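A single chain comes next, written as structure tokens; it is the form predicted on its own.
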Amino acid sequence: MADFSQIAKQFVQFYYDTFDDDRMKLAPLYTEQSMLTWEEKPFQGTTNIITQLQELPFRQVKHQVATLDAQPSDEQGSILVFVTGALLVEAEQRPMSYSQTFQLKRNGDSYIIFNDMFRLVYPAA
């Protein structure tokens, strides 16, 4: 069995590179049972998730990962992944902090995103 931490690192690199290039290409990572929560709003199923990602109010984005933590999460090989980082959106020079959690579920020899939770992190008042 491959090392869960290495799988998580490879997944995160692929996910954000793909997101930053063409969000439509993320569709094969989700299933009809997958769930995305984006800033409190839930979306279930591949079509609803990809539609939400496509309708975000920015076209150009660059993710910069600061931290990545991973844990095995069940006996079937699922992996819980927690990421923090910065988003550079359009021509904005001030990055926005974010956190994102993925529940990766084994699907044959690969993984799908079963759960995905994204949240911008605002400075404490």
The other form holds:
There are 2 protein chains.
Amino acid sequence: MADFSQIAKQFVQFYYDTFDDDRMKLAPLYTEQSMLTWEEKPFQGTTNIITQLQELPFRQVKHQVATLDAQPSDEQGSILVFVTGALLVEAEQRPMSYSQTFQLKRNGDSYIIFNDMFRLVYPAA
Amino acid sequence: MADFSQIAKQFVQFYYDTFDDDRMKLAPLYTEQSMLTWEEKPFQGTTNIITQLQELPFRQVKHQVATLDAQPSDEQGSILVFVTGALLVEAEQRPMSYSQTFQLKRNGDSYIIFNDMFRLVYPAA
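Show the other one: the form predicted together with a further copy of the same chain, since we just had the form predicted on its own.
The complete assembly is shown below, putting the previous chain first.
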């Protein structure tokens, strides 16, 4: 079986490729227990989370991952995934920095996203 | 009992106040199982973690928290804490942006840091 850092890498690539292609297709990664905090706003459950992602005020988006760290987060195979990167949105001339943290939990042979927290990171004054 | 967001706020204030005052005093927050990933480098256990924090190439430092998000991370009362902010280091004219993720786990009436991941966030090009 792949180790946690391999799983984290595969997850991050799949997650952002899918996000940038069609956010709706992220639905199978979430469950009714999943939590998303997007720029301070909390959402729970697949429908609420995917609705929020769909309603973001941009259609075209591209994530560029700059750093990716992972750690085991419990004894049951859960994985903490910590990303920093840049977000290129259609209407903006300049990319924005962001940071995002996920906790992946085992679900049979696969993983679901249990925790998801996203923030834009503004340059320090 | 305080809810997870209150605990996260208290933790973050205590953690950075202590870090900026005397990093050695963070030792009781870590255990032999605790993991730190600091700018890609992994450390495990109180001694390794505190040694790394002590060996950072600055003496005077001040953290300014910009955003703080928290979510429950399991059924046992663990808490995921996600911070973005600015770091002011003695030798630098300008603050640097950073992001940091912790997982706090219950330890009797208190909490310990099980996961800790830190990254500087550079402005997107």
